[in-house]
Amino acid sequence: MPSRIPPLAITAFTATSALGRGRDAHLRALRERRGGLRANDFTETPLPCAIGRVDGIESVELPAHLRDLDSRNHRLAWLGLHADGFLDVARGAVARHGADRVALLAATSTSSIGATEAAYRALDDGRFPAALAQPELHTLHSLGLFLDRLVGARGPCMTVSTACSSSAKIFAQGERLIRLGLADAVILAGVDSLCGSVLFGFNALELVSPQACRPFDAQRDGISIGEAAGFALLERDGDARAPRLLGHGESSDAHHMSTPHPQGLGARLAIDAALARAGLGAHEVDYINLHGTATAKNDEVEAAVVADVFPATTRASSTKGFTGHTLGAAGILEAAIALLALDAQFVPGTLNTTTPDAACGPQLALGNEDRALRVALSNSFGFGGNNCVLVFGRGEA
């Protein structure tokens, strides 16, 4: 097992979803139990299924600089990044810090192929249009080199791309980063939306409900895709308040492309890796945000795990009935809804959920609950199996 390492400060976080923009509406929206789902009202061809649309983007006109890079998953990231002020937030630890000494890692699992099918369909004479012609902005790093004119950062950038795992792993990577000295600050980004590419793509597989997603329960029939973006700063140190980051844990099944290792053997080295980095016992933890994807296998597996693995007294649930699956900016959104939850002392329920899968333990939690949280966990378990756990800890006045 890895060892202890020393807490790191979360001085700033926001998110962007089909909740709202920024914590107060994400907050506002679990409480109410107010969930993001729509009809889809995003692809031409018709797909019946509910999505996680975020509204606002379509009108976004993006500064004269950034325009070469202009995509829907850009639009969304400058939504992001003005959301809860982040942007000077970000621009702020520069200056601190030295533009040098601060990292920006960015994930994502599609980043502007939405950008790319529009090229596609708009061939001319076998090229595309002048306006999509860019190389830039068909590249998996596009997200990198459009938050990297933003926020002027001069420290390593890089773009982790791991499915639904990416933008939990770019926590990990970010400790990393600043335990051994090669940044004292990473701003930490994960943005993925909506795309023809992926919704065909998974309703081609099987995955996509017709209905808003129900994790966990007997009676769920799939996923329902959303899209998000999230953004963080990680500090060596930050007023006492600060939430931090206690622990991380990473891993591969390198079971099957698309299921599951069957005992989840993947996702428990990931939440003992997790908890022996934060130092805590399995019994310390008080709130889980749960993978939860809705889908037949991944539930079951990560509901026997937890059932296993935790005491009774540790609530989880999975918020996914909210938001949908945003991909890789699943980890993200979902490590700030822990954070909201370890803020309010509030437990999320599940949303949609009526009857939970005979795996469940009585660890999960279907409706909200007022609760004293100190620790929290949040699992990101990608498509292959890639997994990653993060181990959050409440500021404390």
Second form
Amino acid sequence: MPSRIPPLAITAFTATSALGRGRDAHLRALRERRGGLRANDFTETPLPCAIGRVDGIESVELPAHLRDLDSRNHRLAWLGLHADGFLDVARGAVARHGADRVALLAATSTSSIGATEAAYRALDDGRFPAALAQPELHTLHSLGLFLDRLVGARGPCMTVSTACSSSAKIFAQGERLIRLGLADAVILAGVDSLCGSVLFGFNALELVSPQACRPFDAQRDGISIGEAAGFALLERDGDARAPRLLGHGESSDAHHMSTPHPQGLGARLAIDAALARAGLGAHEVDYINLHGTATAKNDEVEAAVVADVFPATTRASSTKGFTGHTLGAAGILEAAIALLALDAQFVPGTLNTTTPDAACGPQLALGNEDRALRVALSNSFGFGGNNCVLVFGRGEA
Amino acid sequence: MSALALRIAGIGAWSPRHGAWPQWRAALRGETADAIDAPRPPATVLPQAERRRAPSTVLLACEAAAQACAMSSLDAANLPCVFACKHGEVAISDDMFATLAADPRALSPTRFHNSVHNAPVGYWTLATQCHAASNALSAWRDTFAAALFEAAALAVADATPVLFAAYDAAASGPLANVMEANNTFALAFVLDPVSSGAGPHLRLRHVADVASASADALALLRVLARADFANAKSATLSFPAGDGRRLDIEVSA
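If the one shown is the form predicted on its own, what is the structure of the form predicted in complex with the partner chain?
Full complex below, order starting with the chain above.
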């Protein structure tokens, strides 16, 4: 079992999703139980499902020096970077610590795939049209390259792409860089955007619900796909009021590429490792933001693990009924929601769910609850059996 | 910035011209004259049915990774893995994008599934029953240096040997043209976070400067194959590691 790690300060964080732009928009929507899912109005070929679409992406105009990297994903990144003034905060960290002491870790599953899809719709004699022919737009690292131009950090820079756990894993990577003295600050970014590949891909896997997803409901019938951009700044020290990253745990199911381990072995290993690094017991966890995708299998396994590992006093919910499953951005979006819950001292409920699955324990919160919260977990369990669990602590009041 | 010190406990590699690391190493040492023709990595670590269906990147990654683990004598089931690929599974993606442009509802679930960046590391953990952390990275042209640095950082931070694999598969089609996906190769190391014991040893240092950074994975393999440090005790290679950065890797016996 891993040993305890020193906590790191999360000196800034923000999120942009179907719930709106920035922390206040998210907190308000969660408090008012106002979901962001709508009927699919994104794909030209009809696909009856609900999507978590971010408004205003289409009207974003990127500045001239970024226009060669124009894509839906980067426009969403642009919107997200300007929420809560995060871009200024990130640049401030670069100025304060020195560019070589700041790392930039990006996470995405889609990257700018929307632009690649557009290029294939506009092939000219088998070649990409000139406006879409730059290779930087079609690599997974496109998001990292785009942010690198804006932020100006000169520490390590890379893009993680492990499907639905991507933007949770960058918290673990960032923590290691700071612990080893390889960086003094780490800018974390997770951005995933709606595109044909994921909508029709998950549809082909028969995992998409025809209606808004209902996590942990006995009648649940699949996911709703959403898009989001989330950012966070990790630093060794910070204002005592800043929340803390207390622990992280990563594991692999080694069971099946797209179905979780039936006893949740990988999930348990990740939870155990995360709590060990945080130096906490399961009884000290006040809130869990669950992976809770609303697929039959994920929720059945995750519900059983939570019911087995945590006491009844731990509260747990999935917020995917609000935002949809934002895939590569889900880890950081839901980390942000867990941090908002700690800050506002409330448990956001599980939207769209009326009758919990029989596997659910007493931990599942359907409605919102005002509660004293000190420690929150965020679960991310992805394709390929790739798991990551994060532990957050509340900053001093 | 401080350096990361590691011992290479196992090496694996594959190229269509040289086959596995022992043959490739002999060619790099000038011990064999001619290249061989080995179009498909055997990847016997995968169950036979998987091996038949697996896309190129999965075969490449699993072949090199299995060689490196075998040389290290460590149990793959316990090794956290960091896999990295510059282009992703371009051949499958090309087919997927063509289908999406023509008839999106005809997209094959298997194609979609195999296009996901962490498919190779997922198949690897399944085949080896590895429950440790697994990662899939990209940093475009600088993927090799960025991912090797992450693998080294993970090994040192958690005081555990780590499996690192980097691979790319050549492809054709509109996307492959843009991505310049014309090289097929795989390389894997088992990295042990110790500075003593049998070598080779690596010291990695991330530097915020680009001066004379042009090394690539093949240059590192060449140094490892020859283990010839020209009367000096070590050789240092500088890899580009993103705009305004490089990764210096000192190799010693």
